[in-house]
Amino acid sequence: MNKDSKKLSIYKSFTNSKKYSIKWSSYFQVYEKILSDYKNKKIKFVEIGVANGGSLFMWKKYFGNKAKIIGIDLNPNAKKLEKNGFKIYIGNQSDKKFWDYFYKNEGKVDIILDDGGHKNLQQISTVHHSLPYIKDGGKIIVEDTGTSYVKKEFNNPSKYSFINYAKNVVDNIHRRSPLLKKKLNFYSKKIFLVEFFESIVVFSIDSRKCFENKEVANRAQNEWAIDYRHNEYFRELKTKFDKKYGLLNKRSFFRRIIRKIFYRNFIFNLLDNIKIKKILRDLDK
């Protein structure tokens, strides 16, 4: 741990605990760039997998006495943290009778934070499950992915990881755009924002943002701008063929070719693609 991170007043809290637990060292300065906007406000905060308790009093100290704190834990021992003044409840993550009584009993809440059992369906139920319950400027935060490219235990890498579900997540906010051409989902309508961490992901809530996207210009006209994404060595290429080959490219059969070769990029498109496979080998080494 760096020691800019020791400074953090989210660290503090962590170590000043009167109760046991642990946590990674990165993640002090994740906390503190995704929640301290939430300190000192009326909030409804919710964790699963409580333990011993040690982080239950840490997030109390750090949001403060405004904040409602909640755990969810499998233990039924964890209850006797209600003495402590919070509200504990025991249930199963991936089970969505249990997420129902939940939200039936404490209606919608602002921060869900799941470090739980770690394990690709209880991070995708408490997702999946908890999503129509978070307010509007909310969120999501689900910790330990790691598990997602860990064999032993947790069967991963595997299409059904938790990681590959955010990714699908990632896939489905792009609803929004107008060029894919799909009606917004659940999904799309709610989350406005999934960000990736080392170890953690976050999806930020807010329908208020989630619309679909159109594009706009301003009023200025438009003066030199043309599109040069097909790069002009390529119109240059096409003219040569044109004059070298005109009477090929008037028949129906070398037309076609020379439509998908050029109009549709199929060669230049190929050469990127060769390109983008080398700069992706670097990624495994």
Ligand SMILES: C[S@@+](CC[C@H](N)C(=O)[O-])C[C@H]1O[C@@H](n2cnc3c(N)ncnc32)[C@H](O)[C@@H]1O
Given for the second form:
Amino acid sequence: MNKDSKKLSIYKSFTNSKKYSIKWSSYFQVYEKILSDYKNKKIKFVEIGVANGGSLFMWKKYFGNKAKIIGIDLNPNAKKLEKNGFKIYIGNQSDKKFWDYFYKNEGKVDIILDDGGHKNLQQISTVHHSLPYIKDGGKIIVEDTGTSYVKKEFNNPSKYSFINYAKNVVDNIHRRSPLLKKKLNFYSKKIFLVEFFESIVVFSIDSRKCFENKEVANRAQNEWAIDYRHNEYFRELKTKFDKKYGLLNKRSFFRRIIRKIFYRNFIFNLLDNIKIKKILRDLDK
Ligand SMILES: C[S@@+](CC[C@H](N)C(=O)[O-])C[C@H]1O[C@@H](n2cnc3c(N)ncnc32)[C@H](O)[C@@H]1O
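If the structure you just shared is the form predicted alone, then what does the corresponding form predicted in complex with this ligand look like?
Every component of the complex follows; first up is the chain already shown.
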């Protein structure tokens, strides 16, 4: 753990919690980055996975007395923590009926953090069933997403891992781009931002910001710089051959043909892809 993390107020709240809790050392810097705006606000904060209650005390200390801290656990013993001022629900995070009951009782919440069972269906169900009930400006945070890469107990990596689901959410928020020519769905209408940290994924919810994207132009007129997107290989060739043979001179017929070929040619996609493959191979090292 780095020195700066140890100075964070969330870390102090963690170490001073009166009940036992375990969190990964990198999480505190992430918590501070994504949660500090909610301190001392009247929020409803929900954590799935209560265990001994240590993290509930940490959240209470961190967010302050105006925050309502709610815990969810499958273990009925967690209910005991109600005497410490927390609201506790006993239920299964993979069960839609539990979520229907929970949100019927609680109404919309600001933040839900999943530190429950960490299995694919558990994490995915939490996000999917909670999404309609997160207030604009709120967040869904899923912890320990490293389990998406772990075989033992979690049967991953798999097509159905939580991380693959989260990548699918990324695909879905792009429905807001007219380039996809797809209708907005319930994810693209609510999820404004997806952030991937090491072992934490954060979905920021804000339906006000999730509108269909459209091109807008400023008022300056009749200016249009040529986009050189497809000119890379053409430029390479030009510098090689032009000086020597003059074939690619401005008005040359040959130049026009070459340009056409360079614009839409699978060979150049292929060349791009070979370079991308090399980058991806380097990444794997
Ligand atoms: C890692 S512990 C939580 C630790 C706690 N948040 C802390 O920091 O001290 C995970 C908890 O999730 C609960 N859990 C496991 N599967 C669950 C499920 N399907 N629904 C609800 N809670 C579940 C377990 O009973 C356990 O108490």
